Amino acid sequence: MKRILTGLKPTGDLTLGNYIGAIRQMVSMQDEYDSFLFVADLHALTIYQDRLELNERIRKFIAMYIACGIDPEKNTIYIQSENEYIPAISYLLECTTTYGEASRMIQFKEKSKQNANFSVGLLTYPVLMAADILYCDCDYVPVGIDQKQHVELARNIAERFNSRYGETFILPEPLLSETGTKIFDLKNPTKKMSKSEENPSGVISLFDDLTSITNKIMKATTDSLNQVHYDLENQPGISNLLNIASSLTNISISELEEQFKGKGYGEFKKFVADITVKHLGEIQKRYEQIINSKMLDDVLNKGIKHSRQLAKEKYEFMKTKMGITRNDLKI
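Taking the sequence provided, give its structure as one chain in the form predicted on its own.
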């Protein structure tokens, strides 16, 4: 079975957009691949994080992913920083990576412009990402088009290491699979619903209380046409609500348009709010059971044991290839 790896950065908040657009696709892929899912907490440290908030989000995010359908029996789930061999592998890879390669990464160029006093970690984190990918010999990394560059860098680093020291790494492929429906901000339906958005009234968090979810949907921006019709250009707000309703009910948009033909926006919004509250309410129930149980630690303990063993073997193999070992290389 081919191996797939997904990293989860514990910053911002998990939104309805994340659930519909990404998490449900991960759930569908876990039956097809040997799946690795990790919390990329070391990547979060490239900019300052409040330690209490970061610590809380790490556990909350993993518990919520499991509540959304990620099966611990079908996934190796672990926290990146608990695997001490991954940063060690990253350093060895840094020594085979050029400054030009690291500095050309799009996110580095953008974020370094925003803050001239950027950390060295911001420059080297793509190499750490390569270590995340390469240590476990994963075949595929599901990414959006904006992250494809990171997988390409990992391939380049792996190819150079293999050429210089001998076959060591599988060359990973970016998996640009068909993404789920894109969900937009409820207040500004021309912008993607983002977990880092500063205006919370347009964003539905998976952790929002159910009354708040209803209120946000009922106050969502629409238009003056008073017609439930899918038209992203002229009716982006209603189109966004149609996408949410269709995704959560598996009812086609055309059927929803027919169902609400001649009915007002208020009635349609209430329908969307009710099905969203029902769906997320069930997820939140499972989340509360997981976050308050011993299960989460059991899952993470099992995952890090497997992850650490793979990384230790790869690290020792790399050291031998590079000549930094007590072992007699002539043997």
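Given the form predicted on its own, corresponding form predicted in complex with tryptophanyl-5'AMP:
Below: the lone chain, stripped of partners and molecules.
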């Protein structure tokens, strides 16, 4: 069985973008793949976080994964920081990564520009991500397009490690969803919908109350062309709503264009709002039942045990390959 893995970083509440770009892909593949899903809490620390908020969010993420349809029986679900082998593997990979490669990452370039006192962790962030991906030999990494470059770096690091030290890692591939690879901010539809955005009017959180979801969609920025047509360059707002609607309903974009031919933006937005509210309403109902249940700890205990076992084996194997072990070097 092929393996898939993805993680989400608890720097803010999960958004509709996270759901469509990553979680939903995992849900749709979990029957056919050995699936790993975690909370990337170490990645959140590259930027200062309030400890109480972060702590609460980590648990909320796990409950929300399950509410979104992630089946704990079919997935290894865990918290990244509970697997101490991952940062250890990350260090070994850092020594196989060039400074040039790490500093060429688009997210690093953008974020380091925003704050001159950026942490060293911001630079090594994608190497930690490579450790997340490579330790368990996953084949595919379902992500939004903003993470594609990081998965490709993981692949390059794996390739270099294999050629230097001998076959150690499977080369992973990023997996992008057809329509939801980048959901944009509703108010500023040329910018990614992001959980760290300060102005919440363009961001749909999975925790938003249903009335505010409707209001945000009804007030989404559009254009004056008055045609429900997919054209990211000239109609980014409408194209974004088409992507959201298509992802949530599995109706193709061309069918949606046909369905709303000659109809106004108000009617189209109402349709998008209604399906989003229906979808997230059901998720929120399930979330309320899960968040306080003891089942969460059982799921996490089982998940981390499995994850640690695999990471320990990979770490020992890497050390042997690199010559830093007291074990027999002949493997």
